[in-house]
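Have a look below at one chain only, the form predicted on its own, in structure tokens format.
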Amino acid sequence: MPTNKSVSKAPITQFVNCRILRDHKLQREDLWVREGRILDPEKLFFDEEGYADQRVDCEGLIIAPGFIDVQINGGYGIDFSQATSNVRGGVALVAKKILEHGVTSFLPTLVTSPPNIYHKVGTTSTPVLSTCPFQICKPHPPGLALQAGCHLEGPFISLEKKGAHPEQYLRSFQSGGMLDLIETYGTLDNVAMVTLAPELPNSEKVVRELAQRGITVSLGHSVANLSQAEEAVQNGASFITHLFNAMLPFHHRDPGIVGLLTSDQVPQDRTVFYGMIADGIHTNSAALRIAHRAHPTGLVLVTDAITAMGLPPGRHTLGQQVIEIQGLHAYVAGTKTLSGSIATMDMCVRHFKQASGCSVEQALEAASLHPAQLLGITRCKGTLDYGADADLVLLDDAINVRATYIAGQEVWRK
């Protein structure tokens, strides 16, 4: 290592010839990284008299924060809702493969399942999140995207809007709330998000308790009207699961959950975020544009990807259901009920930009900054601010992923 007066002996990497996404715009400046975190070059130069030990020529590419997928059911033959003999191995496989699509953090998502599935999968997944969201700032497993806790989608959802969720395992809050959750899930130690229907009796207590524990509450698979949705937000809910899908359609007299995007009953210090599956199938481009123009800072791109992502057409599983892939569509076998997607996150970013007409910066932030804000982890994820983790994705102008870095180390390159 060359002589370097920096206070740390750790090597410093300088990314040059790049455009970095910072403060909502692409800026032509270098990015400096040491010990897995982004450095303030001014402090490095003037306080430490340090300089780079190695340089990475980005050849004019964009550097954005690594993508964060808060709703992914599996992929590459792995179904997170199946209690296999090697749950950790399955999660690790997906965590490796999604790097090529720019994803550096994700929430493995479990659809409605019997309690024994939650108990086995939940207790065998490596705990990352408990009550402190900043535990996520600990180092990643080497060469893998970070499992940032689980997203439990169901079983406390509406029968009428169950979608692909198996009816026989749906539950209500019969015991008054949290007891039902513990009986069903077994533990909340590794849970980052729960999707539920706010119109279910006793849901108010559950929303408040989950929010107090630092768990993100999402509204989805629901027939809630607007006032019920607003009450849930006032109690602590902050997300909408796959907007427009599995909820009452927008109506001018009662817009339902969709109305949260422009509601004046949302507390002023709160933001309601909403997930969009921008795969060109789940949501018409006009509907996507309506949502984005109504509430651009709340849009969070999700894949809702299932086992078949990265696999050829055919029959696969989603929890307890058999899913059939026809072209780019994923259906519950024998029906025309959509059941997740086979889209990758970079595909969703590209389609969102094309369909909405938004800027490159807005498209990239919908997959990085916004999900980090939703989860309350912007201190270390979702930005290129000084001190943040150096989880990076390098992209060309067409938003094709060219390389992915975790903690400043290259983990995938095209």
Second form
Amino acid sequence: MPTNKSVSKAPITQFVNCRILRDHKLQREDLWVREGRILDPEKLFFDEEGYADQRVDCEGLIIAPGFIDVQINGGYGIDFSQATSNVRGGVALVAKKILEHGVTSFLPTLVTSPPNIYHKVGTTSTPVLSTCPFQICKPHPPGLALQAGCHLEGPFISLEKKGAHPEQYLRSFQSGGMLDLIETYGTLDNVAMVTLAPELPNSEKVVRELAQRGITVSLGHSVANLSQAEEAVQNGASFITHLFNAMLPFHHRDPGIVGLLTSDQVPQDRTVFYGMIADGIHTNSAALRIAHRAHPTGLVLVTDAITAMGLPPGRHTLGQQVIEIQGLHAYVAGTKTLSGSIATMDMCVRHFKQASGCSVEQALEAASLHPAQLLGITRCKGTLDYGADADLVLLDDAINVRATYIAGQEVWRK
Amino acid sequence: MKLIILNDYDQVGEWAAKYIRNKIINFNPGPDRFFILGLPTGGTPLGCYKKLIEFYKKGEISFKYVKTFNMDEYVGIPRNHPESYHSFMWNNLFKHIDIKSENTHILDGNAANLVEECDSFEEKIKAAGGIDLFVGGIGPDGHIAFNEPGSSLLSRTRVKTLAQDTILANARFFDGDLSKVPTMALTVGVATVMDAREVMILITGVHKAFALYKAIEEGVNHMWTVSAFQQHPQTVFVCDEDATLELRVKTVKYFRGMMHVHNKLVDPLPPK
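For comparison with the form predicted on its own, produce the structure of the form predicted together with its partner chain.
Below: every chain and molecule of the assembly, starting with the one above.
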């Protein structure tokens, strides 16, 4: 507030004694915030003759942009694909709890489901941010991570690579494409991302149309070969859902979807991003390293967390299933069959750094900058640039989350 | 003049910072009694600024009642350009200390009327009561601020076209592209600096040695504008060994012999 009031009277917070992630490096700089956005202190000084109302001593911690999880199926007993009586409440519960993992924006993910689920559940997400550079970003509900639209994983996927998705609800583009989508999903208004298998006939039109609407098209649960995958990318696909899982394995004469990481058919001005579940279980560390080294700037950390994430060890009944949690593993009770991932985003960042040997900056960017670039929302998320939303995560050197801020307000502290 | 000869760049920065610190503390500034400091930019004063920031962080000094006037600024580059002198001062000094923006003054190279901007800068210095200590550097061509060779020794704040040497020397800050280097600047005049109650010039490096020789061992000459300070009653030149390489051995020995006296000026002051 101490300014000549030429721009704003709102209070100014200065985070001092911290290292901030900016320009791909951790720098010893103060971070300034006003009205929920990162402020340019030089402009404040010269234009407004202003200085901070309040200083927050970060005691040497790292400040990174809040993490963005583009694939999370639920947690803490909540399943996003279930039509419960209180869908909104369920999503809000997860949105609050994941703040503890440093996640400030996420895409609630729905696995292959019958149309009535999409119609009921899909409409409860807040509108999408994917055309961010051209419109003002929607404000957060207070104290919760932002639901930046849904990720619809299926049902237009390959039968052979359905994984844990229910077979009876898989679909194809039999009515020509978009009609099938609207029939299945109801509306595309709140959709940020769709995972589909590009080898399904008529997929090209769908990919093009979705991409044109600003919806991220992801390839996954697919037996596509490399050319089919490349064609999908040229039509607008930009993401790979959990690389290596639910797709053909890399083969030296046809690398399949994995080959997109080094494909020369990707248009010059575009990047193919790929999700990795870096929990140490879903992907072997050597495979993680191969992907990272082949295409470091495209790596996006995802949790792909299921309902059981966040629950204490032991047995839990979730829907029709009984799950047993042992450490970082979630098994179908009584078996050694993995039933999904229960790693949290901060665990993934730590594991990724340790397994790949990458720098702290690269590990943090894989969970913040890269997903923001994927979704096209870097103007306000995923960076600490001036004007970006002040969604922050404070971490120690071992990448443990100590505090989380949304729009410059503290929403969680250890 | 006092010629302070130190071993290297770091010592020069430290000595100069201590001198400024002691001056401010002894002046005892307050809400109706500001200490007015003139400041330079460039590589030479960086070490001094780092030390001043250190002293501020240790609590030895405050800039709450200090006003600053910078020597110069480029014409025509945006204020937030990384090479503007506004950016330099913000990044290397202002953002680290407790100085208020309204107490800092830097010429505006994007003003609609440059001549008016220069005149008003002179008025502001007068209104502040004149400069208590003007700190400056020296160019390889002996210039003070942007008072290039041939500048009148009676000059005031004005627009100057930069000499080719200066433009070449600055190219390294503009990606080596000569077309990007500003060709004009606003600068305080030689007489503007001479009006200060005290002047301190920092000179480091062998490439400044010839200019230092011309400035203090030859006559007052508008081709080496720093020589004007031979006629100022209170000037301190602070330099490193390398900068003395063109001076007479006799000059160097004389002033080195005085160091034990001059060093008293930078001794830590007893707490009040």
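Remember, it's a predicted structure, so these values are computed and weren't measured experimentally. Numbering follows the first chain given and starts at 1. Think of the rigid core as the biggest set of C-alphas that the two forms share within 1.5 Å after superposition.
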Rigid-part rotation between the two forms - which of Leu311, Gln265, Leu226, Tyr185 lies at its hinge:
Leu311
In whole degrees, what is the turn of the smaller rigid part against the larger between the two forms?
23
